[in-house]
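What follows is one chain in structure tokens, specifically the form predicted on its own.
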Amino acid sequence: MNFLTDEYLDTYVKKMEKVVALRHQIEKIVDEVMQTKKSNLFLLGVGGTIAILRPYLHMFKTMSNIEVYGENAAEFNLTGNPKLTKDSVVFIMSDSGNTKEIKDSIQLIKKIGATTIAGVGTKGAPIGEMVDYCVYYTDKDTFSADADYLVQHMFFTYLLYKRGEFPNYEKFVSNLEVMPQALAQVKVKADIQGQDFAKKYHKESYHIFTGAGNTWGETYCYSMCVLEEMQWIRAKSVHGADFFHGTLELVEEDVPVVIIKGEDESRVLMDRIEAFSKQYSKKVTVYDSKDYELKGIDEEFRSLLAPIVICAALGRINPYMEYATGHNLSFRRYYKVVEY
């Protein structure tokens, strides 16, 4: 069974091109927000949305001196953060635009008077109406969160550029314009690995997923949002820096280990885990952004784009896992079905 058709790829490229075309809208928002002095930046989400914000916490940590905080909305609603003031900017992600915890957070943030910006995947959703600025990116891929990353990359690299911390922004954006085609080719190559992974491992009762650096968020997101939520498959996600402090003792020859490798400074951590895991498990899978050509993308930006590449690649597991398990990706028994 092959789920990657020419029609799918053509539709995918057109969707991603529409997302990249949001660039000028995004730049205008950042320009307006930057007109007044802002003290710090908050990245706020919950579940998958806070997971896919993690690459940008890493980005600011390694590329900027701006004060940045990552907040899980559910926890923030209970604890708050004294660093949040009227001079703060809060960036929010929500696919549905109707996430309860995030709506509650916005109400709290409004009382403080901070500026709110949201990326929302559903046109006209409540969160988009609640915030000060919103970008709707409804042209999404069925099997991956590539559009989320493209939107966030444009927001945060332009913010760095405005701060004088990313002088190659214009060159970077010209690279983003060819990313839809490059990502389509990632999907073509990753499709074979996705088929193979689903065929081999769809009956496994337990998986270890591990990643680090700017691909850690996608590692965590995929194991939680896809395997656990969408397929009811038990998965442990562990940061590569912590792998040798507990998780290594769970590695046996019949335990599947999925190793996610990007191209930043964390790669050395994942090389070490790969070498160890292949000694003791016969079920090691490696997803490495270096394996993909990314035609038209400059070498200097490959590391920065690794989260999107990994997302596009992992997404090709989804249709084959759904087919192998017979479990529809959209079926839930609890999530947004029952009260909890």
The other form holds:
There are 2 protein chains.
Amino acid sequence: MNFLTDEYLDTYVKKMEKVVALRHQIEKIVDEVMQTKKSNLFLLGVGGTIAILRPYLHMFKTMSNIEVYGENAAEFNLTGNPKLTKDSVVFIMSDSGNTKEIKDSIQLIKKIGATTIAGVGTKGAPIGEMVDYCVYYTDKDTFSADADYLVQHMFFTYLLYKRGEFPNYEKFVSNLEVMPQALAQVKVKADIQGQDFAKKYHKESYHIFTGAGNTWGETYCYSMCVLEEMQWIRAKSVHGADFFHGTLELVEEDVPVVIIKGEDESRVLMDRIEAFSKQYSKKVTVYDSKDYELKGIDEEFRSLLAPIVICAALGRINPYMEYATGHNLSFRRYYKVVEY
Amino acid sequence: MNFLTDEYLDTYVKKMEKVVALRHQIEKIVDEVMQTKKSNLFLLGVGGTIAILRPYLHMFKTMSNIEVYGENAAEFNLTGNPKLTKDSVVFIMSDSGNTKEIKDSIQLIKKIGATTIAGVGTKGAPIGEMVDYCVYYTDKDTFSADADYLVQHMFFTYLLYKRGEFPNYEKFVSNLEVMPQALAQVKVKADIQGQDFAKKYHKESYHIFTGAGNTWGETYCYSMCVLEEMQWIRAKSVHGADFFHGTLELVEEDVPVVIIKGEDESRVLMDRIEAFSKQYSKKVTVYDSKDYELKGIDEEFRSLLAPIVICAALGRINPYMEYATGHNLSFRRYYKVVEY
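What would the structure be for the form predicted together with another copy of the chain, rather than the form predicted on its own?
The next block holds the full complex; its first chain is the one shown before.
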């Protein structure tokens, strides 16, 4: 069974090209927002969407002097954050564009008077109507996470550029133009690994996922939003920096460990975890952004792009896992099914 | 079998009283450090120690205007943080006083020239010798986590007081004087729940732990450092704000869910998770700081003290779990046993 058809790839590339073409719209929003002085930046999401905003917290920390805060909407709605003022900018990500916690957050934020920008995966969805600026980037579909990252990369690298912290922006966005094709090739290669992973491990009742640096968010997101939510399979994700402080003791010969490697400074840590895990478990899987060629992408941007590469690669597990377990990826027993 | 002897309680109270008596030493350190202007504060630990520093990130966020960053030592050593300068203060926590990642961090931090303060649980340990200021607070023993919190509470509430952000400090520390006795009573009550938990669940191969607000750190720490590291039992911890975005789908009639409730704003969220979990699982355990009287403690400080209360309560699971599983709490197969 092969789920990666030419038609799928063709559609994927076209959709991602449309996303990359949003560049000018995104730049215009950032230009407008930056016309008045802003004090700080908030990245707001919940569950998967705050997880995939984490790479940018990492990016701002290492590349920028900006004051930036990550906020989980569910917590923000109860606890607030006194640092969020009318001079703040809040960037919001929502695939469905209709997440309850995020809608509640936006209402609170609008009362404070901060500027709100959203990336929304579903055209015309409520969240897009509620914020000051919105980019609708694709109809909600199975490619949404890759698109999320592309949109976010464009927003935040342009913001850095405008602040004088990313002089190579022009070169970077011209790289992005070839990303849809490069990502399609990632999918072709990862499809084999995805088939293999599903074949070997679809009966496992428990997985350890670990990652660090700018791919930690995707590690957390994939294990929780795909394995737990869509397959009802137990998946413990642990940050690489904590792996050797507890979770390591669970590693045994027959315990599946999935190691996610990007190309930033944290790679050293993941190398160490890989060596350890391979010594004590026979079920180690490594997803490494370095395994993908990314034709046309300059070496200097590979690390920055690793979260998208890993996301595109991991996504190829899904159809094979669904087929092997027989468990429909879109079934939920509770989420948006029952009241709670 | 009852492991909570009068002798244990007596020793516990005396040790905690010694910790509380460190107040003046702690105040003197903060006074000295604050004599020159500082730009920001870093809280640094790894594994359990960064987890139990999380309540203070929450405290600073809700009660202070201070610029504060949490750093995992293992990540900091590779990635650094440009916001850490010679004008920063770094607070470090280490029970053993000999954690490799933290020693490496201190060397980096000293090169930068920032001021270092450590709370160290083992007298004369290397980390105490490396930093500018150190409080040794107890010999390494089974009470260390409760002591960690007390020391940290004293440091950070006094810092807030000095900044004019916690006017009730004097009242608070006079409350702390009765905390050793109040915590002993927590242990008496929690001992029954600990016995019960171990009896019911010692054969379970998997637990979900969830918490939020200022008790999230302890939730994360207990599941990773006790269940995973000391008992080799699988324990997924998930922040309450993310619970409904993935992990909820794993809840079934026979899946154990441990819900940790403190007394801050996030309680609403935990109430919702409790109601949901009790509807779909027959194995729900709630640890709620409100269940403990805390005689002599003013109502206004209960929320702030919840992490210590929860820590003292959860700790009473340990001896019964050890007895029921037969698995020695101090055995490790890898950590500080093999090279990696």
